[in-house]
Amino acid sequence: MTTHEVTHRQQFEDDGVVCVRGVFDAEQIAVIRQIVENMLTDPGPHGQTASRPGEPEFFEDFCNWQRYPELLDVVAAAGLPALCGELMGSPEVRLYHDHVLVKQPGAQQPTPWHQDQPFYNGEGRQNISAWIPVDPVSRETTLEFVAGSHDDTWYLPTTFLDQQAKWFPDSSLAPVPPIDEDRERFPVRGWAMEPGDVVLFHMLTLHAAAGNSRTIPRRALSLRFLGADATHAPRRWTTSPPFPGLEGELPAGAPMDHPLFPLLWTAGH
């Protein structure tokens, strides 16, 4: 392992966030971007709009590496799998989704505060989200992260415009804390970004993001990978992304080895 790597494990370990110069290649990143236009002219079964109507559109798509094989390709390629293996510590790397966020000029609606793992339907430590934008990101317009915030400690996840609790019960959990109330009693971290760079964070990390106030579109591919640790959580719910009829083909607690969940990545292979 290079100094490098060694520095940005411990920075993972300490902060739960991380970003990585120089990830993808020009070529890469170029493969990343069609896809993402591709998903905005022909959406999947799980594309949504954040945004008010009649305001510029805030996108988002889940799960469709299926229709996008060269995705895997390329994100292999590039190394990906095998850096987040490293700064999981885990021998093994699956894929839990993709997702597409495009924010375009204008788009005033912000991400809220959030973590990402009570939204889903998996339990463990070893997990990480990647963003990966295809645009230059302004330090203004990035996602920022509560450094130290992926502890045990689980938030009410909220819909992204209007707020409201559809997974958790309301109370079941804690509210996220009003950082931007007092942003200055919150460790937040951010960088700008160029097409290329990678920010790759804990599920539990406390993260968000301002609208694009820029003249240019913000898109960005995130993926979600897993570590061996990850265990099946079904919900009373329908999570996001859902995946229906999977409590009828995993069992709670078991081991993500599913098809929809491909192994990208072996230590010593």
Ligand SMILES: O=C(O)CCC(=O)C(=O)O
Second form
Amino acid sequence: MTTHEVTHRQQFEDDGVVCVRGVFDAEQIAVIRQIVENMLTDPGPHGQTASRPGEPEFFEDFCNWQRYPELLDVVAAAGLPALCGELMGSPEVRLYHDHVLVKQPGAQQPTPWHQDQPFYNGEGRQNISAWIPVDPVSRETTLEFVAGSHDDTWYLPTTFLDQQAKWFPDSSLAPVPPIDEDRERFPVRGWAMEPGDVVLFHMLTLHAAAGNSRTIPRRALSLRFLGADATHAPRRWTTSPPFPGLEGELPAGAPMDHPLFPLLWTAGH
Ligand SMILES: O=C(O)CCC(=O)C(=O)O
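Please supply the corresponding structure for the form predicted together with the ligand (the preceding block corresponds to the form predicted alone).
So here's everything in the complex, that chain up top.
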């Protein structure tokens, strides 16, 4: 491992987030950008709007990788699964799901502060969300993080638009702290990014994004990866994204070894 990689790994461990520049080249980003565009015109069954009617749209879609086989080819060619394996310290890396998040120019809807893991059906510490913008992103419109928030605290997940608790029962987890009301108190990190750059963060790291105040779209693909310690945690509620019927195929506590979560990388291969 190079010193460069050691620094990234240390930063990921300490802060729960690291920005790695130039992971994808221009051709690879063009492939991802086209996939994102296709989802806008031909959404999958989980495509949804996360903005108020009449406003420029904040669009989301999930779990479309099987419709676009070229996606995993590009991700492998860029070495992203190997990078995730090194950052997590895991001997294997699986895809958990893909998530598209597009804020059209002028979309006012912020992405509220949240963690990713409480929306999911998984336990374990070895995990990564990789946010891959396909447009230039300014410091004002980028994804922001509270460094070091990836300890063992799980905060209550709520809907992006109207903060409804649809997952864990209301009082079972603490509410997300009011970070924007007192930003000086929190170590907030964020990077202006170019297409090809990736921010990689732990699924318990608190993160958020402002609306898109720019005149260009802010299109991003977020890929979720799991390491070897990830296990299935069926929930009593419908997770986001949902994996209907999985509880009948993968017992609680089992490793996420299932065709829905393809193995993308193993150490030494
Ligand atoms: O793109 C956004 O605004 C939010 C992204 C996000 O929350 C994620 O990738 O986990």
